[in-house]
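Below you'll find only one chain, the form predicted on its own, shown as structure tokens.
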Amino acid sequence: MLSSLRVLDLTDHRGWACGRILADMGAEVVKVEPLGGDPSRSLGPFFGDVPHPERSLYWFSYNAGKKGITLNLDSPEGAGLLHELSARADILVESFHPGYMDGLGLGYEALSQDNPGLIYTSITPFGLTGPRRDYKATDLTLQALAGIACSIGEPEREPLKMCLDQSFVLGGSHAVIGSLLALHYRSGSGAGQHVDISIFDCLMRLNYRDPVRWDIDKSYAQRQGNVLVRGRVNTRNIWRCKDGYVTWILAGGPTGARENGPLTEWMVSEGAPGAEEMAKVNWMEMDLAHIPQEQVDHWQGIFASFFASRTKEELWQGGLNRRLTLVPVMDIEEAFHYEQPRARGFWHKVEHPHLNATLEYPGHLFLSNTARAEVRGPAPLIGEHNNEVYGSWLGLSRQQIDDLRAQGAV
């Protein structure tokens, strides 16, 4: 799909995602680590239990498919090597601090006098302009400052953060979409951009639904939990069963008599305590914005005694045969083994020689008749493709490649 693009990747934890979607479509992502590895393969957890560079799971998830060349950015050999490659891809793409490529020469502005057409993708915590600018953010103060933690977590707890480094994933998901934009307007002008992506940005459309809401009542979205606010009233989202948790909300009108009604059907064949009392239930005409909390608890209560007495799957195959909406809730091993994305071939098997081990991955972003996007291999050792890349990139021999490492610049 992207097979004729070529791509630079300087980016840490913070801008790996965009590489790798890039990668999964078929561009040739070249990771530049500096000397001796990217620091962030110091980020667990590792294969096998056992911290080392070249064991990181972290880095093996974000960095699949990619090529990986070591050099030296603060040699001026290394430096020059940088120009050369650049003036042969498509794409670079770096999430250095604000500033920190032009003062090696190696900015937007430096490298596109070699190549105009360069696309040239920043990835910074707060964009390149703006008073914070050159403020340090980590996944947690991003999506706090960006008020998405304060919409997670009980309302009468402390806010909390979204698992894993969102944020990153995110910023890295943009820049992808950047990135081909700017392409897709070099096609037709010739002209290369510089894309700046602001990680901070990215979270700030998160909060979609705050200004909305200000706009229609003038409240801010408050942390609900386990629930959702329905007026006046509040209902339940998740649901603790016999071995571990479903979902399942309670609604009136015609959701209602086609959710409430065969429920509690099924509930009454199985004699379950309170069945009777919600069977007589007029569930079309049961309007929540009229009904007192103290109703709805009841009901729950009754709704959570039958979902407790019963295992996930018992819950799901059952709603499966009534058209309920009433789904287990998986934790990831559940997730890993479910039919519908192995059905699909989603999980794809890459070998790990040094490892002598072959993992699973998350597989293609999207199914075409006519292309792929799929991992595409193991993420990169160090250094592994410094022979490959700069010979076939740069047409250096083997004993030019390897003076320039006896320099330190590779």
Given for the second form:
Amino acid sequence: MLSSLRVLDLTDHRGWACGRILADMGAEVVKVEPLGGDPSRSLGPFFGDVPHPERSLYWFSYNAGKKGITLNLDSPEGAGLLHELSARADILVESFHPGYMDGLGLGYEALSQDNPGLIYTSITPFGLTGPRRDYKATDLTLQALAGIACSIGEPEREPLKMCLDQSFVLGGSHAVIGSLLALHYRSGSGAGQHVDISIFDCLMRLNYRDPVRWDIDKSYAQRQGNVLVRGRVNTRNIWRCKDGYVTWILAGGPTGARENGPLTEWMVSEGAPGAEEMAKVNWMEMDLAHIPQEQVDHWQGIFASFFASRTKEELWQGGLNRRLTLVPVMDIEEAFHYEQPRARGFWHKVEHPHLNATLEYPGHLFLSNTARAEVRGPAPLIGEHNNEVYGSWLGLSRQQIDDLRAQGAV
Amino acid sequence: MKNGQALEGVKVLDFTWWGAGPIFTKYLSDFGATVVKVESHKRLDLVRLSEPYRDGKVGTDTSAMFLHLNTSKLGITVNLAIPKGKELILKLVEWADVVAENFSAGFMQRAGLGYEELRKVKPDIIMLSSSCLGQTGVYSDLRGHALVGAALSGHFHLTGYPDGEPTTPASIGVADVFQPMLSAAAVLAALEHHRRTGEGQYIDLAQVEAMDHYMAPALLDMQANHTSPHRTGNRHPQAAPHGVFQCKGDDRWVAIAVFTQDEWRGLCQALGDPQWCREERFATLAGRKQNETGLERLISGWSQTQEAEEAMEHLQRHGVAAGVVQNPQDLLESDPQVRARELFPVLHHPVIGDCTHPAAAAKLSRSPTRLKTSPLLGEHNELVFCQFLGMSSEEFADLVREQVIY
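Any chance you could show the form predicted together with its partner chain after that form predicted on its own?
Entire complex below, previous chain first.
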């Protein structure tokens, strides 16, 4: 889909996902690393649990399908090379501290001189403007500041963050959107532009419910375990079953009628305690906005005992037979083996010759009748494509590249 | 096109409802695409009936939740259940560049509006279907919601206290936010592909697969190391301290993350170099990881004497990543970054009145967003049918009377 597109990727882990998604959609993405490799290669988990820049599974995950070159931006020759590369690029994406690239003479203003069509996307924790733009941040501190952590966890314990580095894949994905919006604008105007992606702003989009609730109701969802706060009442999101957990939501109206009706019938047929009483409720008429929390809790108690007496598999299959949205909470292994994505050919084997290993990656981003949008190969080794990229982009000969190597630029 | 919005001239026919679909088309509408949202009095986007309502008044146009997910869109009402309604929709398909839907798999085909049908009237249409499990496979017709993709990808499993249950936020459906980013990326790439080749396409995007991409490091870890990753609360294997610490006041907390030795020294200085900072057991990351519970207790001892905001500022001055656990009140009323970047501008909505609107999460220097409020139910019927499709006012009135436009 994006096969004519050339992308220079100067991000660390806070922006990797951007280039991965663009590469999956067919762009030629060149990861530009400092001479010793991207410092974020030091982030785990690692293949074989051995920390090493060529073994980071985090690196593998979000740099798959890119080409890799090394370039010393701090040397004049290196900076010159980046000028030349960017003159041939459609998109440059970077995640340095605000102002860092300007300091090297490699900011948007400088690079757009030679290439007015360049789309220059900066991914930073707080954006390029504002009083907190220079704050240090990690995934944890960003989820805290953005109001995500305040609604996760038990009331008597500390607020929690979402797993892994979700802020950064969120930021990287928004960088794709911002870059492609700018590409669309360029197709009409010929003009590139500077795209400012603040991970904090992106998290604000994730937090789509509570700021408006505060504005309207002066209330918000304080953490109270696994519930969804839905205005006046809370309903459970996650339920314990015999051998793990399932997710299911108590609702009223059409959804309630579709879900609670068949579920209570099932419970009645199996003689579940309290089920007879539930079978009499008119779920279509039930409106959670007018039901006291005690009543909701009473019903949920009856559902909870039923779920607790069954296994994940029993609930999943029984639910599927009745077209319920009653779904197991899968662990990582279960998610990996889950048959539905497998049936869709989702997992792609990627060879890692340097480790003599093959790993299965999340493959396609989506299916299309005409295009491929899927992982294209492993993440690059440090400097793996120096000869190829400097050759094909800049027309440099082996000798010239070796000279640059000797100067410490490559 | 100069200094217009990025997607000016792009026409989107939008059947999406609930969370994941509207959040996706908001990425297009906020940047200038003409997004026509199709509903009917018989089939509302049910988010219109989701709290909060202004002054608690329930109605089709009072939900601020709907407002937040549907900025900058146009609203029309067409009764899809009758043949004339379907005819009208096909005229709009001819008008559109992009059609988006997130019904359960198979619904559009049953309504006679599957990709093959749409393609007959508009050969180069771009159509995106987003669903929980995808359009193909054994269980594709599962009715989904915002929890499904997060449950089936391990996201919930990995979120939570190590000694507690898998955990979800109390405020949001996580997968409803992650999936739309890929939907938007897909449609923008498809527009680029169309520009170069003239070809449209059909895109089938599954929430669970989108979530798997966002869980990739854990999924590779499991394979490479034959482990089954488990939730770790706020802890990080390569940082200590890495947690959320209680401060003075009611439910006030500060998050602190220390990865490097420099950051550790900064933390010690910020805390006034207490004796325990010099203890051998905390000298290296390995030592701090080994004695993390004790370390967290000592830091809590300090943080409990601090105001959260002051602790954050103080730590930041010493080069330590720290952030207050802010709540929505903090975000809307006191966060200087939110204000400086105008993340919640106040716009007027004809029924709800003045209300915060969520700004777009990408700032484009040359083609900035121009945010507008959300549509009332059927607000733009006349604009869309008479102006966009060139329908006469008599025909329009007839269709309204016949409850085709309804």
